[in-house]
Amino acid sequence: MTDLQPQGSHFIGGRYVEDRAGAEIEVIYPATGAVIARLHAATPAIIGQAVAAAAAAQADWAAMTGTERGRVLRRAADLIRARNRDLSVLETHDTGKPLQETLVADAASGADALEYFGGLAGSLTGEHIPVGGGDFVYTTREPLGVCLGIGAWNYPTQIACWKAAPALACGNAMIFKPSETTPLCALKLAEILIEAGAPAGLFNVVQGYGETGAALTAHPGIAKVSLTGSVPTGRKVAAQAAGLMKHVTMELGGKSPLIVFEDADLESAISAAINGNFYSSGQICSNGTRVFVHRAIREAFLSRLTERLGHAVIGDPLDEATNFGPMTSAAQLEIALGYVAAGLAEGARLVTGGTRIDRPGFWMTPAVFADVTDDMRIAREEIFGPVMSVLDFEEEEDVITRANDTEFGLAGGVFTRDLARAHRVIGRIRAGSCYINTYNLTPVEAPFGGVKASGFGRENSREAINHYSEVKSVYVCLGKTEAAF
């Protein structure tokens, strides 16, 4: 066993804890297909332990102030950052992402999390509303109680910060569920809010696989579900939540339009549809998936892009020159080279890529088709990896149209010179997080989250402050109370 191995499966109540009656998870380095730990889904024992901690630390964390509760936030957003080679190598191992990348995208998104709810902790007050005849009402913000955190495989460390920062800052306590695939960065996160003054068991990890998620869902202990994941996966969670009246967010998949016009910069244009499709593997819930280029640029669109692809350097994830790694599993890997089949098939040109590299892991190059209809499978699901599809288009009308014609609506992209035109397009797409000449950044300071089956609910900004609290409102009389009788 190597020494990525933690001390325990779980961590609750300021330790680590295991319990090997529960299933075992093999946790494989996509790189070479290595076992390089295991660990050991939850029983209910487990489950009960974590919600008792968690409700327990909550009580006293809500009692301090908001200042108190952002001075830990930020200590841990230090902690994260002077440790941030670490743990995006621990991040490299779990998910195979290139460490050039880890090293900017991953630990250091969540250290901005933790930095900005710790900075808007002490600011969350209420309002004071004067109704009339000297009474007024006013306003507090409270926490929920206990909120439930599942994560996606893709970016751990991320998702973990995205959902408990806002939470805690809030007052509440959290248990994070990190996907099967990609179980150990959050650990690493539980220890260093312990590190930097957080109360034993107000953040939790618990491990297992879908039944876990949907025990912990089920407990009446759990105030609020935030899912991270897949359409299907989200329909389930929410159906389950909404049943028990608890409080959701779902921040699912996509199949969202990168649209570039006749007058669009080529080399930006062409930068964010890699960025789009092929950072990360293409494995990113909002990629520009669907990429409608202008018939008058198309050819030229589709060379270049080639020819940059052939730049791309697929090798060792640790090794920082590496900018395009493994998919995560074995699974992802077929199901992306089955889109690819799907696409030949239905008579789409494979432009370049889309093979089985021949090593240990689950490799295969980046894929590029052009003649793609918007009734073809790639066109149409999520296939999440790295699988572009381009369309033509010569109406502006006509690619909006296209463009919405979807279930999902995650994001949506836009690129021209035509500042008007840009506007225009990017207010009639119905996607929640929108970008204009560029794509798929997030910082922390904007709201991220979609529409129609992509989700509902926001992570970031002070939106989500609205997701894990709740106002409470009182009225103040400085008169007398009459009644009729």
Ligand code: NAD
Contents of the next structure:
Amino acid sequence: MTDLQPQGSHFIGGRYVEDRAGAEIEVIYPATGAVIARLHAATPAIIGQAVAAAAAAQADWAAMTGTERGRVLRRAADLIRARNRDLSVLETHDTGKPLQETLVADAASGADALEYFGGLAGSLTGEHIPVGGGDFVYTTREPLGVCLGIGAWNYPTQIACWKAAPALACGNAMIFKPSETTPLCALKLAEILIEAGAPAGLFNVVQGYGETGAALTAHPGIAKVSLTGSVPTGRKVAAQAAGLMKHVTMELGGKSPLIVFEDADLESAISAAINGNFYSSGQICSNGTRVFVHRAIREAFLSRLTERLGHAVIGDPLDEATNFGPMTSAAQLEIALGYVAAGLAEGARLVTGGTRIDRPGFWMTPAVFADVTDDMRIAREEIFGPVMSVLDFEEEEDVITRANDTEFGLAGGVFTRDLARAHRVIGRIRAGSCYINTYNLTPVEAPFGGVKASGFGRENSREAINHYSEVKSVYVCLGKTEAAF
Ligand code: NAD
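Given the form predicted alone above, what does the protein look like in the form predicted in complex with the ligand?
Following is the full complex, with the preceding chain placed first.
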């Protein structure tokens, strides 16, 4: 096995743990198809051990001051930044994303989250509410207990940090179950948190497939589940958690609209369409995959877009010149190619790309479809691959209606130089994370999350605190208490 093989599949109670009775998980480097590590899914014994370790660590952690907790998180952020290159190389092996991306987008954004929530941890206070007669109510913000994070495979380090940082800042412990496709990165976060001074058991990593996620969700020791994944998985996890009356955050899929008016800065709009469809080979939940382009500029948009796609450097993800990598799994490659076939069958015009690249690993060229209509599958269903649909429009009112005609509501964007129009249009887009004259930026200071089938709850920003804590109110009576009899 390569040196990417971890010492054990799971990280529980401050150390690596193994139980070979669990089903095997092969970790595959998407750029070559080579197996780079072999892990085992959690057995019931591993799950029990993780919950017990987390519960034991949580009580003492919650009793620390917020400033003390924050110090640990900020130290972890510093360690991540100091090791950014090693962590980025690992992220590239786990996901196939080019090093050019992982060096700036993954461990870096994870460190931002740890730093931000580390800074907030000391300021999580309650309110004083006068209620008359000198009486008052005060509120406290309480941790939930042991929180479960379940990750998707596209951003394994970022997702682990976006969940762990607010959870730990609030005084919770966490068990994180990475995607079975990209199980390596979260283990490094677990190591780093220990090195930063987190108590053993505070952040645990448990590997497994969907059934491990379901077993953890069902465990009575788990208070909250935060899932990043697809809508079908979200429905299952939310239903299971609802039956057990557990808190949930659902960061799910999307089919977001990106609207380009005729007065837009064309080069910027094309940059946004490229970032919002082809960064991470299109495997981003908030991508603007329905690009509505005003008919007056459609051909100019398409020809310049095609020209710029000619500059995509597709190749070894570890070469920093590469800016377009493989799909993360063979299954996801087949899904994306299947949608290219569906687009052709339904009569869309394939302007460029969409072909399998004949080399080991999971490769295809970035695809752009024009003449896409609202009823086509490529315009309705989340593809989660590098397939852009360009649709025409002429009227503002019409494009707003069509942009909202989807079960999803994760993101949306508008490009125009007319600021009144920009705010008017974005104000009517039913989505959680919206953009004017840019796309897909997710700074930790801003809330991120969806509406409709794209989920509920928010990650990042102060908003996330509300989803990892609950408010207790205490009524304080200064006088006498009376009764009717
Ligand atoms: P997925 O839904 O297949 O799996 C997500 C996670 O859920 C995995 O860890 C999986 O093992 C686990 N899981 C599966 N079934 C489960 C069950 N019954 N109970 C508990 N856990 C279960 O998603 P994926 O293919 O890994 O990721 C792609 C999807 O994630 C896309 O739909 C994408 O839009 C979405 N996503 C959303 C965001 C966001 O922040 N909104 C970010 C990244 C990805």
